[in-house]
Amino acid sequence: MRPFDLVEPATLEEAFHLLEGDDPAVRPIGGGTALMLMMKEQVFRPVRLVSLRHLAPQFGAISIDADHRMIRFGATTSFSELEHSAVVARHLPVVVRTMRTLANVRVRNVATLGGNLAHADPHLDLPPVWIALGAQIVIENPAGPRIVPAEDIFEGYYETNLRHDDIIREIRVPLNASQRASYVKITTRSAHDWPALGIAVRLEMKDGLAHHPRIVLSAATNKPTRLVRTEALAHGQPITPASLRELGEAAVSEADIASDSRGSADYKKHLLRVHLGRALHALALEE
């Protein structure tokens, strides 16, 4: 690694000023866990890193709206703050469960939610969960803030449509007391390897029928991807062996899955059939 300009602005305006221009070697830095790896490998050689640490008073809180309709996560919140938050455990247990197999204690203590989104590695665990939960991302820009659905950020393998001077400020997750959600991380080599696929599902059950399901596939695809046709098919269906087989086939025909070192496309399709079925079944049985 080589020296670079490291700056720690205390206000958003200063941060924008320091990010000005279009040099790709000028970037924000959250926890730095992804950037450090890229810098050590020399795939990224920064000219300047703009640390968001000192924005934490505005950017680092987890809060719930008074009417309990939405939880807001500041972008500089660390994974471990999420993991140990009583509010999150109570209202979004799926997020806390996801932490159990996400990285390790030390990385969770440092890596931030904003960095996790912007990094856009398709193997990451939280993006599919955010998408399944219908999260909205608040993005600050010198031209003004905007709010976009989480799935709209991702363009492809390590690619987002975030602009050079965009700073992720907040992740907003709508709450719904009758929703059930789960995330399954399927690794094919060792337990702490990157997943061959990740499946995030949320739905409501009404009179034994699945309602408003959201089904997101990650890792096997080049970006976390909603399986919208499968979602539409599942809406209003009972969860039975026959419907699960049908939904598994629908998911496999909808998803664009490639072979890689974690398994052939055929193998991953089989994993998708089996694990999507199990996930839906488990959610249907949940109290």
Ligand SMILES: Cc1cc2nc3c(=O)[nH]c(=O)nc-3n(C[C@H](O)[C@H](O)[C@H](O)COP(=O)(O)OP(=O)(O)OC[C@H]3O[C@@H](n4cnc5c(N)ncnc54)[C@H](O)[C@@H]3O)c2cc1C
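How about the form predicted on its own, since we already have the form predicted together with this ligand?
For this one, just the chain is written down, with no partner chains and no other molecules.
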């Protein structure tokens, strides 16, 4: 590993200055869990890493707006802070449940929410959950901040549309007391390993019918992907064996599923049919 500079700016303006130019070997770093592995494998050879750990407190805070309509997560919040937050457990229990099989304690103590998003590995567990919950990402840039839906930052396999001098500031998740959400992780290895398939589902149940569903597929595709046509089909429908079979077939038809070392495309399509139905059925039964 060749020598590189690790700098820790105290302000956002200083961070932007250190990221000036268009050198791909200069990059911001959050927890660095994924970036360090890339460096060990010589996939990435930095000349400068700009740590975001010492930026303003809001980059690492979890807070709820005064009207209780939005929960905000600073980008430098660690997975462990997320996992053990009483606020998150009360308002977004699906996030806490997801953390239980996400990597291991060592990784969760270091990895950050912003770095996890920017890494854009399609096998990651949290991005599909953020998308299903309707999260928006606040991105800082020297030209000014912008807010984008979580699904819009992903372009492909390990690819985002983040610019060289973009810095993720926070994740904003709308709160809805009537929503139900789950994340299903299917892996043929240990529970903490990369999934062969991930499914995040969010919906509201009214009078026995599913409303405003969000269905997000990950791991089997080259980026976390909303199945919008399947969502439209599910909206206003009862959750019955017949409708679940129809939704499973619709999801398989809509998703661009690829084979990899964790299973063939046909195998993953079967997993999608089965586990999407189970997830929807379980949510429909929740009280």
